[in-house]
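Take a look at this single chain, the form predicted on its own, given in structure tokens.
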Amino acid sequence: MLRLPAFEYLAPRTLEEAARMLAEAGAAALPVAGGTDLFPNMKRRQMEPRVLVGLRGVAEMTQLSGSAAQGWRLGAGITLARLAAHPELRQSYPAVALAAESVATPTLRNMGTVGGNLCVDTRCNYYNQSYEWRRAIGFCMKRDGDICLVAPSSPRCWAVSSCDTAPALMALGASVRLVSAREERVIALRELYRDDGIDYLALKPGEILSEIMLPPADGWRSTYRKLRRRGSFDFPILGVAVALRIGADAIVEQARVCLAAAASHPLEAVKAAEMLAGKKLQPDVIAAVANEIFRVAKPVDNSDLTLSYRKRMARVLVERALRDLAEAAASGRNGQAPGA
């Protein structure tokens, strides 16, 4: 049996006392939430936090708030569960709550939040294991090694971003605030990843994901498509998010396609957005950007199944997610439905 590591559990009541306490604990502090990501890499050895500042007291980080007309406030300790169930967050952005009922199990749900899963660790095949695994084949560059397992001549590392929230609303516009107790500020959350396997957030020291901010739906259709072996419980090998803003003569006024588990960070195909813009979505150009999609899809081998047919299939998700935007708009639904 695989136990956690010592440490020290600090319970604040306030964002500002969490910060607090942050910033007190200097580098040996990380913060928790639902802890489904942390607590099995302190078991694992690959994060050995000697402080963790709990935010599950934290009541303002629960809070959820707005409209589709005026935008929403969803506090970053919301459940996974309880953001997949809100009837109008269903209705009006519907990639968000497709990503987040496709997250682990029901159990993982109740517990993880939206903003412990848009910082999840990266994950990559020689990392994810116990320490004695690791040990053995001589750790890698992310933890403990000096050298990348999947690409050994390379100087960086290549884990991938497995978080299935975040290209959905990065399709959506979305942005985060982050509180430390030295300053406040908000970014675009494409703002938030690097495109690297160790250093994938752009967080400050001691700074806190308090809040994602959803801009008003105005006309923005969306849907969130995930491979994974099992239908529960894995993380995704390969995700799909498409938002679109289809006007009323059935032209693409705008576009965001995002992608999941294709880099080390939540990756934006701009150009496949761009050949959206200003057409129907007709079975030529669906073709087009599903071919485009193949060509930005450098998954490598460090994951589930093999790169090939991971590349192969971001071609297939993309068709079948414009698809169903296609038929969405013809039938005047927002999206496809979560669910189906």
The other form holds:
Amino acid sequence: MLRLPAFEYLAPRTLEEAARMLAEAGAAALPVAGGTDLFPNMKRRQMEPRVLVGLRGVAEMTQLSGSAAQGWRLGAGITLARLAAHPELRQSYPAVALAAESVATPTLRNMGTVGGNLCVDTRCNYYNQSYEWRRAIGFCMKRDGDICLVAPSSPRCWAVSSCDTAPALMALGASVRLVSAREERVIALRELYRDDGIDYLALKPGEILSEIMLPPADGWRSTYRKLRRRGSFDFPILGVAVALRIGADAIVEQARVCLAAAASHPLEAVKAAEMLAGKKLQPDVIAAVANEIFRVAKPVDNSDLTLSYRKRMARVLVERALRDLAEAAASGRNGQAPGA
Amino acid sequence: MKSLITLQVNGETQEVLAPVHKTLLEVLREELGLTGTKHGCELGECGTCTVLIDGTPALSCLTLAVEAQGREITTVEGLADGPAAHPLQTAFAELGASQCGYCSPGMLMAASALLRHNASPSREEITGWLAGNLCRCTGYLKIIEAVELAAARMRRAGAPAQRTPNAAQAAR
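Starting from the form predicted on its own shown above, please give the structure in the form predicted in complex with the partner chain.
Once more the chain from above appears, this time first in line as the rest of the complex follows.
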């Protein structure tokens, strides 16, 4: 059996208590919410924290409040199932609901939280394996080894960001609240990530991601498209989130395009967004943006299916997402029809 | 270090002395002898360890037993009403929806939550709801048909879609 390594378990009731416990336990401690990412990693001995601070009992992290006019505050501890099923969020921020409902499986979404998904460990075929498997190939630099087995001459780790909700939330301009025993700060979600497979989060020691803030919907239409082998279970091997503000004359006023699983961090395609601004979503504009996405998506050979296929599908997914939004705008909807 | 863990399993209070790093799956099978819940991948990739926690499907392999305290846990052993099998169990047996049977406990628990939530699920809703449970025999069609048959029988009988053991005892 794959069993968890031993640890001490702490169960704070408030965020303040959780932050204090994390600070006191120091580098040996990790916070855990749903556990759907951390526990498999611990069973494979990719992570062996000596102290776990369980956030499950922190009621203030499961609050959800707001409106499309004022924006939303999402507790990091709300489950992906609850996020995906929220009717008002689905209406006003479809990309978030589509991304949340595409994560893993229904059962895992009942357990996993949005904060946990934003912090999900980067993944690689040479890393997400049992201890024995990794030992047999001499380990990699992300855990226990010295080199990157995908790119052996590379000085860095290329493990891939495998988070569905981050691109969707980033495209909608979300920010996050980070709380530690010493301070509290709010940063743009994009600032949470680093382009490094190992040190992929810009969290300071002891910081807890406590809340996600969505700005007012304010005419933004959005959608999320995901590539994976199976219709369930699989992490993204590519994802495209697009958010657009389209004027009455069908001209795109503002755009954001963010990719999942195309780099070690959720990738914001800034130039593609600039190419959309001031244009109508005509076939030639969509094709030009798709070419730009094809250029910036640089998958490496470390996840499912071939990297050339994944790169080519970046073009296809962004075309589909833009067409979804063009149709939605023409028919007065927001984003992809639920379940489509 | 072991700690005293108090669990509500199938309507009964159970106390076990177990280390805090034990999963609910390990405690159910190894401490409480409830081996109906199966261990498959143990990494959240198969669904066969699915139990209900407060009526919601959850993976017991990725839930710490300490975190399941104070919550109502239902395993496949708690699905039947005394000697009477749950309509889902009857339908699974009649339609051959259990081949090797290893995925059946997880399928039954997930499906029982579905039928409580929705008495008349469409085929698409059934496949969507069971999308976290793998059947290595690939006998999905019979499983889906069994859920449909059980749902139809339960609608006819007007029975509550899923009874907790406590409610069943109170009704007797």
